[in-house]
Structure formats: C-alpha cells, structure tokens
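Given next, in structure tokens, is a single chain: the form predicted alone.
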Amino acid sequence: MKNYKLALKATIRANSNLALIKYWGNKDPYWNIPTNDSISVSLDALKSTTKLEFGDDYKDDFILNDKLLTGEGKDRIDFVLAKFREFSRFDTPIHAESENNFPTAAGIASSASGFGALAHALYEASGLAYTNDDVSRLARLGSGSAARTIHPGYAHWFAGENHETSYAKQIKPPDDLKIIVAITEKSAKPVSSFEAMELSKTQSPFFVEKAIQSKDNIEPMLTALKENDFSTLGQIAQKEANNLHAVINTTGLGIPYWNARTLELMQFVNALRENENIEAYYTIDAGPQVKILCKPESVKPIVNRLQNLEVAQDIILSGVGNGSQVM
C-alpha cells in the first residue's frame, strides 16, 4: 500500500486486567496460543495510555514512560507491528508514546494494557475497518493477556488452535465488584512471564495438571458470574492463583516472584474470612503483587487493616473497567 502524505493519528486508554482463569503456558510459542481458555476482568485503576502517529518520515519509535524502548520489548513491537502490516498491507512507519499509570513489569499486566492499547491504535490511527476481534488477536501477539484487556467488564479469551481462533470476548459487563491492589514491590520482576512460561513446560512436574484444572473451572467461574455469586467467583479465583504458582514455584528450583510481603497478605487475606467474617479472597500474577476481591461494603474495613499492617508500599483500589477506549 502507498504511504501516506499526512500522519494519521489515534490515542487509545486501555485498562489492565486482572485473570480469574489463569492463562500460563503456549501450545504454539510463536502465535501466543495458549495451553487453557482464561477469564479475566478489567481494572479501572491501572491504565495505559497510548499516543500513535503514521507518519513517512517516522522510524517506528517507541516511547514508554519518556524512555525509548530499546531490547526484548521493542522486539515484541516490532513483531505487532510486522504482523498488522502483514494483515493490513498498511506499511506506513509509526511513532508512539506510551505511558502507564501503575509499575510496569512487576505483575500487575502492563504489558496486558500496553499491547492492547498498541494494537486498537494501529487498527484506529490507520482508518482501516476493524473489529474488537481484529485487536484481540493482534494484542494477543505482543502480549497473550492483551488479548482480553480491550473489552469492558469480564473477557473470555478461547484459546484456539491458531491465530484466527484465538481470542477474546466480552462476557459481562463491568458490575460492582472490587479489587484492592497491594504494591509489595515496584521494580520490575526477575524473569519475564513469557521466559518463566516456556521454562514452567518442561521444569514443573505440575504445568500440564494447571491447565486441566483452569479448563474444568471455566464452566463454573462462567456460572457464578452470570448469577452474581461473588464467593464462588472468590473461591475459584483464589484457587486458580494457588494453582499458578505451584507451577512457578515448582519451575526448576522456583521463579522468585513471591516475596515475604505476599506471604503475608496472603495470610491476611485468609484471617480476613476465617476470623473477622469479611469475605475477600487472593489472587496473584505472575509477580509478587497482591489483589484482594471484596465486595463495595468492605473496602474501607479492609484497607484501614492494610495500612495498619504496613506491608504494602501502595494500595490501589479499583473498581471494574472500560477496557480500551478512544480518546
């Protein structure tokens, strides 16, 4: 396709968005096919923001929060970006700036938000017809979780068996539920998820056993969102992150994304139900940061405990998000 004389320009905001099914492992490394169907929901708090440009004299630049991106991470762009041309025949060079709002890299999504922000913007910025499933499969290729994070509420990511199966779509609406985000650790995590998924394949002996457990919880997690049974949904959730990291803990001789402040706010999040009857639950990333669920009405009892503790360097709440959005 010709270039364009003019830059053509879109920004996007994506929400990151916090998986209840876990998502962890590829049966196909190269197109992000994953092992397991996932079930996320979108976080209001944590965004990503995205500024695009087409443009003839650009160089495909990429910006993250003032720094140019250079290593593994331009690599992934430029395999987005590659790919959207390949789909597109749209050839013309970009220049992007990104920003988050949250601690990139250190398991909370980031790059679930980013990569969906990228991929809207280049569908959006270059006025070609597309469909929420064109960004869906596109994210999915810089980021598997991306997938999820352009739609509004709760995503189900079909795992597919290639790219044009594999997926998102929006299940639910954002609803009233909470999520309270514990910042035990601002800098970015040892080992990315995409080097601990490949090494959890062949190290832990519990990795295959993972996936079979998400897809038997697909049905139910499904059920208790479509009957609003928030201690169901916890319960699961809770479970699902359990599971996760039995795999990460087990991969060789551990993937150290826990630290002693998770142990503790995982202790906490249970004392909460078994002792105070405040009904929250845990779930955990790939990383060390803690999410509490909870309904509205304890928010405010949960997070006056949390600063009590002082165990968290930040608190964060959110509600349910919007997904990506044009600006």
Ligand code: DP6
Contents of the next structure:
Amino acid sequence: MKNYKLALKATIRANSNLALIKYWGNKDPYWNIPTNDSISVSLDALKSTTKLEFGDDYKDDFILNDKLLTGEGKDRIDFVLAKFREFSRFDTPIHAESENNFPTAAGIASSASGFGALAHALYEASGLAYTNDDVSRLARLGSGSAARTIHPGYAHWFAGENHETSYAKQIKPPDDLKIIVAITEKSAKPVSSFEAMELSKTQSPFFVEKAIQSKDNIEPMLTALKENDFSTLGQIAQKEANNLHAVINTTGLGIPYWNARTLELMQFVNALRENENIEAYYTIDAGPQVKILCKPESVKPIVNRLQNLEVAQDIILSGVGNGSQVM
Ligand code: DP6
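Please give the other form, namely the form predicted in complex with the ligand, since only the form predicted alone has been shown so far.
Let's see the whole complex now, leading with the same chain.
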C-alpha cells in the first residue's frame, strides 16, 4: 500500500480591514467578546502572508518580517495556538513565517491581517475540516478586528455572548469604494487598543453611549451597503470614528492617538465636502492615521490636494479587498 504523507503546511494571504462601525471594548476580555457588533471593509492594499508548517521538531517559532517574534506579540500568538490545540486536539508544534506587504514602521496595525492569516493557516495546514466561522472565532482570540478578515468585501462581526456565538459573516462582496490612508506618524502607538479599551470601560463617561449608538448604527449601515448609498455609509463611518475618539479622549490617557496632523486632516476632509463639492469622509482607529473614504473619481483630486498640503508622511491607496486566501 502506498504510504501517503500529509503535507502539514499552508500559506495564507489575508487583508487588513477597516471598521465602519467600530468595535471598542469587550464584555468578556479573556475571549474578546465585544460590547457591540461591528462592520468592516477589507483593504486590498494591506496584506499579511503567513507560511505555517507543523512538525515534531519545531518549537512554535514565529518569524515576523524576518525577525523572531518575542514579548507580548508572541504571548498573543501562543494564546491562539493553545486555544487551537484545545479545540482541535491537534498539538504538533509549528514553525511560521509572516510578512506584511506594507512597512512595519508605517504605523498601521497589522494585527487584523496577521491573526486572520495565522488562524486560517492553522486550520488549513492541519488538514482538519473547518468553516469560515471557525477561522473567524480563532482569529478573534488574537485580535478582535481579525475576526472580520476572512471575508471578502464587507463583514459583520456579531458580538454574540460567548466563543461559539461571536464571529463574523460576509455582508457584501467587494465594490468600488476607495480608501486613502494618510500616514501622519510612523512610530508605534503609545498604548495598545486592548489596554485603551479596558481603560475606556471604567474611565470614559461616554463608553456606554458609544456602544448604544454603534448598535443603532448597524441597521442603517447594512441598508446603506445594500443600496450602494455612499453618503449614508460615509456619514455613519465618520460619526462612529468621532464617537470612538470621544471615548478614548475622555479616559485618563489624555489624547493618546491623535497628533496635530490628524486634526488637520480631519478638517481637510470636512472642507472637501463643504467647500469643494468632493464627497469624502474620514475614519480613524486607535492611532494617528486618517483613512479617507471616497468614490473612484475623487481619488485623484483628493491625492493632489493631500500632496500640496504636505501633512501626510505617506499615502497608501486602497480598494476593497478579498478575504483570506490559501496560496
Ligand atoms: C479601533 O482588537 O484590532 O480598530 O489588536 O490591539 O489592534 P489590536 O486591537 P483590535 O481593535 C481594533 C479597534 C479599532 C476598531 C475596529 O477595528 O473595529
């Protein structure tokens, strides 16, 4: 009889994603069960590629952009690995190598694409039967936003009540939305999202209200996506970003993520709509970069104006991306 040896390896490419309805805070921080549902769009310009192999001689090493990962980043990966082993009873050690297609120093979080790729690679390389929901749940344990990366286009992460019920589903395939990422600062952020979320729960007077508004914004956002209503999508996304930062900026952290250029860009985007008849909206995550949402025909005029403004250190142009893919 022929002796088949399973190739216990996989390469996965996953995109980062941008939240239009923001996740901020967990009702269960151990399992990353969020306070509210969120909705995101996949970014085709920001990708992580992860090669993963199982082998008895491996030591669970994780190489990120050619460097052996240690410290907090590795602890999170070890947590995902431990949970994968618990769920699958597949406990062979791994060796993984991961690369981002954008410079690590760009100050753009790679946790969504990175953990999305890791979770997908673990299931794919193991040869076990799995579903998108399994990948989404496992990715969530590394980084909440990673729960949404498996899906092409737009994804809805259902908060759920526990590990089983908290995962993301696709809502809509990629369309022609454009996202201009204006990098205002390349150094690492002063405080992690996780830490800032936990502080927000106890210190911001607006934490609960933001979550209520996010819940109320889900249905209108779903309708806007269904009807290709860019104006409503943009207005809700910008409001969500403002609410998120109203929470963050009222913790004891002061104003941890914005810089003067962030504010200048927010005003720039508002002025595009108000004075120049260019429809664009901003959104900002737990960092100083400003992401500008617009239609294809507005990309060129916006980028020209951005370049003249000389506020952004770098500009990344993105369309709506795919989900994570086996390479
Ligand atoms: C503001 O769970 O992705 O982007 O892993 O520390 O990056 P890190 O945190 P993560 O939190 C993301 C928070 C957010 C909003 C969102 O993506 O919904």
